[in-house]
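First comes one chain, alone, set out as structure tokens in the form predicted alone.
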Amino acid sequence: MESKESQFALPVDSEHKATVFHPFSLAAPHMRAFHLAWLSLFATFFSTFAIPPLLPIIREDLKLTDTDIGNAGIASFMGSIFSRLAMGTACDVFGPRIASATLSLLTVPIVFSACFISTPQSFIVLRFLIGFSLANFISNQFWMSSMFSGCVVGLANGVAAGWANVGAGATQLIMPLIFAFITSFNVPAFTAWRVAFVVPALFQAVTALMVLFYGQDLPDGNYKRRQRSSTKPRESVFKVLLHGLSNYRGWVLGLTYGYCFGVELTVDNIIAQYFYDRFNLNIETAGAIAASFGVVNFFSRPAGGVISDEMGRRFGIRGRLWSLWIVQTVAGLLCILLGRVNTLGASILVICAFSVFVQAASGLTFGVVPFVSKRSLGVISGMTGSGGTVGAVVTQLLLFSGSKYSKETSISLMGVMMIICSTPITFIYFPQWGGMFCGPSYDSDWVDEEYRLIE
């Protein structure tokens, strides 16, 4: 009779997680499921980071200050840190596919509805609301993990994240070229930037649904379907969450994806303005460069789960918490360094290069995730990327919504606060595999499945 595991394209382990992986095959379930989660979270993150690149428009047309703006950048992560705390659960009960076509197809008409917006008060509620899709960001790393192994499952949430943020600088791009585009036809400008949302929203619409009639949630089938044919006891909502909560480990990487991604969601914020105030340039100019730090999320962030493999392979769960700690130290330096040059061509080459250490540090971030606990695998994930929008909304609200301080010195702020939030990382032990500093306190016969379990 034939083995299950030769049903599948892919190689796999017992539990049918595939142990390769191939970013350009579609082979069902696990590349579908990849191809699904990425194209589906680069749709949101094209939405949520639409506005920013039109903001010398937007601004202009709604008589918008500079607290005005501010309040709206906060805004916009606000409305994904709960989102993505009750995302992690979600998908813990219901699965990836119905919690990700959900939440996208929910938040479609709030795209639609930047048409319509004329106030600053209005302004800030869309950016808000629209804040909650960036949530889909669990969904996605909680599918790839459910897909992949654990030998792989690092280079998978790395590259599933990394394209997907690339949505945040295709946007800086492409938005000004729509733009530019509907005023080609005489349009007013004070219409074209609001005829443009459409493109975004319509983009969500397709996304969400291909996921939800495209989409596998585990290799053996949909959560539904698994539960039914399962003679495990089902948990409670309440148990798993709670499980998750109290895992000190969750607390910490949250904290430190405040400081990578968190920082990089900040940096998508403010960008294309610093750069269009800073150095007198013009949308389309300052919105390519802006492009550049989100379009480098394609190799940088997946870049980082191969490191997080890779040290995992050599050196065990020591090898990935060390070469975190030093990804993000770095990135850090290089913050500082960015708010002190003066310079154009000096900014934007290190602001490349802080794209680069920034966004690996966050795919280096969730090569760890996986091993936390496998019982609340979605409530982790949630914790860590709520960590995220928390970074951002503090950042946001102490940098650069009315600070004192410059713009420039912000940055450099930024970065120290980067370097600060990265040394809990330190802390981090597991009892069967040890931390930065030290050995595990298990025998090596004991079985990483079961604590995984317990906890």
Second form
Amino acid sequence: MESKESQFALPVDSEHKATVFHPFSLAAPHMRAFHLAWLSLFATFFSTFAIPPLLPIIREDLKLTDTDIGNAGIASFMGSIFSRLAMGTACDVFGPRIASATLSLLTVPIVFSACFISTPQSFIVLRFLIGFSLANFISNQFWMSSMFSGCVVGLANGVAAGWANVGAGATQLIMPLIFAFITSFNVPAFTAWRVAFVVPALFQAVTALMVLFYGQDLPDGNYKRRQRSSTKPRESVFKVLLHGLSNYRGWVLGLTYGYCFGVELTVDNIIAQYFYDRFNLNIETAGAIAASFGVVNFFSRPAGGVISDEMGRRFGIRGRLWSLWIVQTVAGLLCILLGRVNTLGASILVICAFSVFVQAASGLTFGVVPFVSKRSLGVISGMTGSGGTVGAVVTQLLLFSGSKYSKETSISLMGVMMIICSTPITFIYFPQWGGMFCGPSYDSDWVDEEYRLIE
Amino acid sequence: MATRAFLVTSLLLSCLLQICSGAYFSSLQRTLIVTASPKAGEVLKSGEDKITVTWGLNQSYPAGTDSAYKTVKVKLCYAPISQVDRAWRKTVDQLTKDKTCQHMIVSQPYKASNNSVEWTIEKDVPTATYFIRTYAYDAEGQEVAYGQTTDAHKTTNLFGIEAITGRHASLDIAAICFSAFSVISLFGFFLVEKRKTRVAK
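Next up, the form predicted together with its partner chain, please; the one we just looked at was the form predicted alone.
What follows is the entire complex, opening with the chain shown before.
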């Protein structure tokens, strides 16, 4: 009988998950799923962060105050805190394909409503509702974990998330260019920004439809009902949830992610306005600089994953923890510096360096996540992912709402918070592998299955 | 000899610094008289209404006060009430950093009297409360004097401008159509899938 494995373009394991990762191939179903996943998540980041680069125009048209802008920035992440937690269950029940496409398509009308809004309150509601679509990060990672085997899943997850995050940067460059193009037809500025929003909305709709028509949930087909492998014992959802929530490492990683990815989200929100206001740049130049922060994700987040894997190979979990702590602390120092430099040239240099380190830290965080718990991996991923958006909300609330601190002081304070919130990494300890300062306390050839049952 | 050279250098340096850091508003003399057509409390529409501004040297100042004035710029400036909670419109004494006056009405060579301009309010002027200020510049392009339609505390003789609405009927319709399309296509997909599974069964 011909082996089922041979029908796939890529080499696969016993579950038909791909064991290699070829990002420049479109082979169905694995690489095609990868491209659909990162592209549709890219579109949601593109829509969510399409507003910040155009804020200098929007704030005048909608009569916004600094308080309104700050509240809207916070609102933009609040929705995604809950939607990210819910998305994990939705993927389990409906499959990542339907869950992500449904969320994207239902959020498209929200993006289009940028054409109608005219008050600060409606602006805040708009940002809140668009933010829900960021939950597609969870379906993206879930889909990659379903398609790629353990030996490449870290890389697949890192590249899928990194390339998608580039959307937050690309939009800061592209939206001002679209706006400039529209105003060149003598359309008034207050209308031109609204017309510009048709682009991210349509892009999001098209990618979501592509996911529905060309994607499939699993290497063997789509979800019909929850497939349970007979080798794994059945677990109650509640027990799995409780087990994950009671693991302190999940909370520490959530806090860590809140101060690398959360800071990245916050910077995406404030940086274009910061450069526009502080250095008197025009909207396209401020957008281009803001974009350079986001597009670096193309390699810096995957690089974080690769570094984590390499350090893990050489030094075990200790290497992964040390590299995470070092990279995030350096990122914090660069953030402090960013608020202190007074010239445009130095600011651009610092922000480029800062972007590499903060995004690598995000990749490094998800290099530790799979080791925390095998039984409650989904819950730990959800806690970490949500922690990212909680960090963004808290940072924006404390530092970037209203006019209490100048923006440059707030940026430096954010760097201080990053350094403080990465010190708990030093407390993470795995009895069988050790921690940053202590060696393992169990026998080093602990059987994987026994670990799995306990953790 | 050395001390003289030192003095000259330090004088040059301080002049250079002054030019580099720009003039300070508190150091400017209010030697120009500026009047504008909007009455106090009047609200004008951007894109439609016109503002007429006239300005000239205040004759009560000694002759020769305006010897350095080469060009003037007339600007539309935000009143304090429109600057509250909006750091991007903040008033700062150092004029290179000051954001009070962001809309240029006209820029022309200086004349002591008979200056007048009629300006149609541009469509990108936002809804806010305003006054008008005229800056006089020297040959190096540095502010040396000013005049404004309001008092020193910017409380009197302020007027409002109402911006155009950015909304457009055709844009609203296009947005509704595309939104409906995306939601309908989602439910259409579910219907097709259900029909496929029913046929397969």
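Since this is a predicted model, take the numbers as computed values, not measurements. Between two forms, the rigid core is defined as the largest C-alpha subset superposing within 1.5 Å. Positions refer to the first chain, counted from 1.
J.: Once the core is superposed between these two forms, does residue 250 show a C-alpha displacement of at least 2 Å?
T.: For residue 250, whose C-alpha is compared between these two forms after core superposition, the shift is 2 Å or more.
J.: Once both forms sit on the same rigid core, is the C-alpha displacement of residue 46 at or above 2 Å between these two forms?
T.: Comparing forms between these two forms, the residue 46 CA shifts below 2 Å.
J.: 2 Å or more on the CA of residue 124 between these two forms, with the rigid core superposed, yes or no?
T.: False for residue 124: its C-alpha shift is below 2 Å.
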